[in-house]
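What follows is a single chain, given as structure tokens, in the form predicted on its own.
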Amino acid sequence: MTLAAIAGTPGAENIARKTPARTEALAAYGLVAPATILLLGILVLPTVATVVLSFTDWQFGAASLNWVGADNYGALLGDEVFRKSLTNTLLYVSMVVPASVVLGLVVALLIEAGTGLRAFYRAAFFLPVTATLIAMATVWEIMLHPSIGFINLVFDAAGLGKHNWLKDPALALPTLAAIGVWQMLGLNMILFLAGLKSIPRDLHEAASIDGADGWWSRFTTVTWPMLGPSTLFVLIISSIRSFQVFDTVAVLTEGGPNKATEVLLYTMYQEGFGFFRAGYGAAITVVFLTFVLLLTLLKVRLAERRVHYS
């Protein structure tokens, strides 16, 4: 048969039409599935094979495993360091989020208003975010030593005496929030900059016409609404940065003194490879996981309310 009686043929238009969709779609497919696969291997699987181990009395080395269903969880109702772990948790949080999201909010807007060093300034409150904090955390357990540390100096030369920061259960928890907040300050500002540069001038100038020759009034008129969407963001990392505490506890203080630092990752750690209870481990990891995803949910829930995107 030759092309031409092909062409004639009833359906060849449909047939041509659908040809080039099909290989869009086929290179479509090809182009996603990497990131599709790397998605399930490293995300996806790796949860549902933590939220399966939960429910099993595994352990580290083991040759087999029995199904124990919610034993794991009525377990962690009753004990006393995972409770104690998760109050930790929360009163980090607490102190941590609403300092390092205020302090980077007033930190971006000084450096805007400044006009020189803008450079030096984003770099110097920059660089916490890019150093590695458990060697960060070995300078600090130096500068926070009871007797010749230097935050102990600057203490005691303004009267206001000696304190033993990481081992007194009173300044334990405070003093690793401190340490946080010092870490993301640097990651916060950035995201306010980025949302200052996105702000109309035009706003601004309008403001002052009607009447808002103060820079109060220009904030809470426009920079404040304007900056929505980054607020928002910003308050999800910070929560999510901050329930994922770790590397200071270990390092600094163990939990201690007294599990006064104890926090969810650092429990999870040590029942899962200190204990060697993996399943247990892994009941408080989906804890974990399910309260940064509800606190995560609420934020945007109740934040999106507020936001102003245009």
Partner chain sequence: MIALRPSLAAEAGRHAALMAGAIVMLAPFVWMLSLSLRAPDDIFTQELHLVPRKWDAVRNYLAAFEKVPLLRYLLNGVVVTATILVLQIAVAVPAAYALAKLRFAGSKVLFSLVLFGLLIPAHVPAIPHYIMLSKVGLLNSYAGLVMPSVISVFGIFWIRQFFLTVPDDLVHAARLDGMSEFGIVWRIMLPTAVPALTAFGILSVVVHWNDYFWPLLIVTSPDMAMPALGTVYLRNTEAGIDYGPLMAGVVVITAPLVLFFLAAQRRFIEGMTLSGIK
The other form holds:
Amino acid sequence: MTLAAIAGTPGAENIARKTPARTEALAAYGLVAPATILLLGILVLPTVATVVLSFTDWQFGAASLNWVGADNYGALLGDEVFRKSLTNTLLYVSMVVPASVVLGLVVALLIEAGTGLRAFYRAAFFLPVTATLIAMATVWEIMLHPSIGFINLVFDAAGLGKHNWLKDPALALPTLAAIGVWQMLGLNMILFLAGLKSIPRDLHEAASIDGADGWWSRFTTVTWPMLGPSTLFVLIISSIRSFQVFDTVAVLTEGGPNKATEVLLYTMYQEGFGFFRAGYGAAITVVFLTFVLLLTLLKVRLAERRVHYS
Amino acid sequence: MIALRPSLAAEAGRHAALMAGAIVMLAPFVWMLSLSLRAPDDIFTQELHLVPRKWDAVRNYLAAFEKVPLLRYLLNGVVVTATILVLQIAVAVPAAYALAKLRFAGSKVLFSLVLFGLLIPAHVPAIPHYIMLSKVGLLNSYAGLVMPSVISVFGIFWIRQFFLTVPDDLVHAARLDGMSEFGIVWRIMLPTAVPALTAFGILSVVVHWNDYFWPLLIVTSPDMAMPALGTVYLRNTEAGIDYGPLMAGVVVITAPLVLFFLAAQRRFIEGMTLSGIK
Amino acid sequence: MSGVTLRSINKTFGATSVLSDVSLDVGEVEFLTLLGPSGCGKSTLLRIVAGLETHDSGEVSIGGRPVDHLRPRERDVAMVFQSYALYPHMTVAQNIAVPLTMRRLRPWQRLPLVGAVVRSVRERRAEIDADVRRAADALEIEPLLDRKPSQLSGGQRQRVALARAMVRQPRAFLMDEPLSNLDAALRVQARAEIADLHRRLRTTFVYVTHDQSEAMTMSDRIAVMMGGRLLQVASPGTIYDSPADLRVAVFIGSPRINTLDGIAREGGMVEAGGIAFPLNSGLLAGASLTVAFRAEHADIAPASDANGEGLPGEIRQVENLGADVFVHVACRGSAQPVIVRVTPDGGYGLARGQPVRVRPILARILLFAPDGRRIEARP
Ligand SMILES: Nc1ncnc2c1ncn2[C@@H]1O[C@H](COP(=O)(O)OP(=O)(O)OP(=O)(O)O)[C@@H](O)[C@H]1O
Ligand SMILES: [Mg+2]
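Complement to the form predicted on its own: the form predicted together with its partner chain:
Time for the whole complex; same chain goes first.
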């Protein structure tokens, strides 16, 4: 831009006049330089490298590497475990995202609807976000214990019988999803609370005067439309996070029983770091990234239509 | 939020629903504490009770510390998360200021790059990171634990959104008063951004203290484990079936963050609401 | 030597031109006000002088020295912002001290605790403290020195902003609507204080406002701006009595100046509102022009007046403000009612719907060409 600025303004006096703008730009480059270098070096280039790696047969520690084109992807298509893993991940996301977003919104609305015990409720719902998931997964494991687990004791007391939550192929994934919702709900609630706080009070008052005085009509005329951007943000954050499900799988089920909880990151971890097939692991990562990006873009598209034109 | 007073019934319903939810959310914490205080035969029982009938807290907690170096894990957690946070802020604040307040060619490109970076989960570049670190011999080190998180695109985005709400005139006044751009970043922008930085700091600490994936990949000796990985080490000792010490260890691992959050709660909420996400 | 000089300043934001060919000379000890409606480019011009905004072409000099290539801090000007722009995390004393510490202490000397160790730094800090107290004293804000800006009222914040500007004796003061956030009573008081400050400091003041009473009461000269151009630069009296442009005449003065569509006639006459005035416009017969006069430069006569002089019309409204009465008269040739100021006695007996004649004082009638330019009328 400095070149363009000089080229566009003939005469030495004009160059001198541009100096304040140029010093501003120079200062800006100095300030963004560390971030830009690190952004490229730590995020962008390694991501590109992952993509490149996915077209090779490289293994950790191997001296050579061969270009294999789309072979890894071809192998993925034929890989029973991978197909299961992809389906499971999508299933997991489709259970966790709606539940944690809707519950997060409901809790936020309920907390804001009154004044009593606000701080307590906020803290109670947010606590699982701050607690180490691996550690809490261990607690959940004991709570889900087939014979002595708290949950089974409660279920038994209620006459619903005991279940082997983590070992039953039909129950394992939904159980992990429930833990996921438990863990993520609080963050969504906080984000919605932030969105609710940013709605000007007069807007609610204006809506009441305009006749929207019931709780539901006020919600539909003011709260929900004004929450549009927050909702989009929450949706994106929670789908990206739930796509990354790994911790609970790794410690509670290790993908079992019978691959019922095999998820993408866990498969990638096993292939890449368990079996040291870096190329294959990279291909799984690329699929993972593609799905995350596609899903996010889709949501942004859908939301843009509504947020802007409603 | 509403001018009208809600009816008594509505208020009671609100409390009933929220209280039920809160009980579910808190149940694992309560259960964890309860188990960490009990003797083995009080744990392996088919009866449901919260208050221990046979106390064995001291043995449980001592055993937890004996089996694995819990304090070492906590120390690792503090060192790594603090280093990450300081570096993230040092890198993100100047960039966020430039993106929010300065005009320079390429700012749009850089910001799009930041937005794109927001969508890339930390696991995606993990394999190349691993290769890089093993090339320079930094696996199983603090540097290796810190490296992938030095840059937080979320931090840049978040702080930029906050800086957008700072009036331009404040920056102009500082320039006329004789500050350099560098001085403006650290003397004006940073202090005004404290609420946003608090919220960001809490999120960053929570994420890295609790991270399991990355330490799992690069940590090879028990003394470099981060808290989450340490929990798994504890599980893998025979304590895995001795629930009392296991729960005691889990309490020790989770307590610092939970207490930290409870102490900083008000500032955190304030920071979240002040910041640009709306 | 002069205070601030602007030569043919041009500025565009994207495709829209915000300033076109602005030239202005502000004297070394002059109080000059930039006056104009919202969005006319006043703030932009002021910020170009401060170096906060770059201009596309033209030249700015301060104290006779071209400053186009200088950064804001090197221009030695102080600015008071409409929002005051106080640093929210610093106390009042720290706020006022910032311009001094930035200039008198090197970066390493500003680090905390250095003052405790190095004697020269300690001495300089003491000097700075003394200067801060002096400035605070002058503006009577000493008791506030330890407070944060959020603990101050609007008027107090405004004084702190003034103190921060005057503490280092800059070559020129730039003020961008510094009073617009104050209530009416406080504004009148602050106005007097700023004028007083100018008398004491005897430096260049460039003051931006869209409030004409501020401009009229405080300034040595007023520069009236509209649509990014300077229309007239003159003393308040001249601007009011002898506007160079119809837009200036209309913008200045309350109530608004009366305007009538007129036509130049042969023999040094101008016809407007159905009657002919003996005014020599120097234009060709048949040329259209605008006839304007202020409310206080006319009186009301009964319609039945025998000699029938004055603009015939009908009273629409009688507005009694106590000391003055404004009579609104619908006349031919004027889209809006013509407003005439009369004394309460003179207004007695006037009523809505009554036919009257408006008699402007011939010598005070102003003529403007269709492009808005003033035409000197020779009666
Ligand atoms: N950064 C900018 N980008 C684009 N247009 C701008 C910018 N800053 C100002 N403008 C435009 O330039 C014109 C002049 O703005 P300026 O702020 O100088 O007006 P002003 O006379 O100070 O008005 P006010 O009395 O309302 O403060 C306005 O039309 C404004 O919209
Ligand atoms: Mg302005």
